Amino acid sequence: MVAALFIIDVQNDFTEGGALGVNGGAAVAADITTFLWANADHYCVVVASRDWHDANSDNGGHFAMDAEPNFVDTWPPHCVAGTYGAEYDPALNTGQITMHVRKGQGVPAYSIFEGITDDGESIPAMLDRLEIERIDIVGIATDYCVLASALDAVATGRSVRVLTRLVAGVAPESSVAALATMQEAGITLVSEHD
């Protein structure tokens, strides 16, 4: 079976420290590096998103500017274009990601299809120009822009995994309904050894 392998925003806002820092966020980095080592020639194309948006800019009323983040669908400023924040985070190591994508510039964005790749390309034409049968799926956050990313890869009708010790979320409850809601569309949830 002919797969993929994306792993959602692993960036320096989103673990530990960063402005949307979640636990296990650093860990789960080191933990999607060493999986790599082991597992990177099992996929056709590697590729990792980025939250990338624009500075001086709301985005479309993702960042709340004005007033308090409601933490569902406004946030801190996060994830700036161009900042330590919008990096990955450093135990990524990304000499093995073969594809790389950016979203959220200028609007809100949580799943990985709503990117564009360096080249421009969209990832339903790249998925369909190479093939691709299997999505697997690690990053963060579990609770958002994982679920998001599952279940628009999941609606293109291919196999999809999530492989739940390489992910991290913002918070347990909302991370546990995640999974639960993965698996009722269909997407099926393993450890990384599966």
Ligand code: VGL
Second form
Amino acid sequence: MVAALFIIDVQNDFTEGGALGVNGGAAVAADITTFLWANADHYCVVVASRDWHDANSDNGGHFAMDAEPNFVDTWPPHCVAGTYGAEYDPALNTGQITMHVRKGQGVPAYSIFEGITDDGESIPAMLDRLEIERIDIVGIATDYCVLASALDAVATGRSVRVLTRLVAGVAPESSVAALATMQEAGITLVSEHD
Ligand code: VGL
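Could you output the structure for the form predicted in complex with this ligand, given that the previous block was the form predicted on its own?
Okay, now the whole complex, with that chain kicking things off.
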């Protein structure tokens, strides 16, 4: 099957020490790099997304500006365009990424499908152009951007797999629930892969 790999939001603000660092984020960054050395050439395209929010804006209510964030739909400011926090975690080897996607400019955007490639292409157009049949998904955060991306991916009618050793979530309970939601939607959870 012609396959794409989606690497969701492996950015400094989502790994330990970042504005919204999740436990296990840095390990996921390093483990994705190891995975890419062995598997990148199995993919027709390796697509990485970045949250890319506006500075000096609540980004459509996504950033808690004057109140405490609830960590469900309001968050501490994170991944502001052009800042260190928005860069890929340095443990992620970007040399094998063949397409970059940015999302969230002025708005909340959990799914990679809300983004646009550096060439200005939408994700559905790119998937059709490359005749992608299967999408594998890894990255951060299991319970938010990975979940939203995986649900949008399976809604295109393609075969979708989430590689569960290569994801990290904001909270344990919502991450378990997210994986169950994915399975119910017909997404395959793969826990063993080389
Ligand atoms: C994310 C919370 C807020 C994510 C993005 O990448 O999963 N989570 N913005």
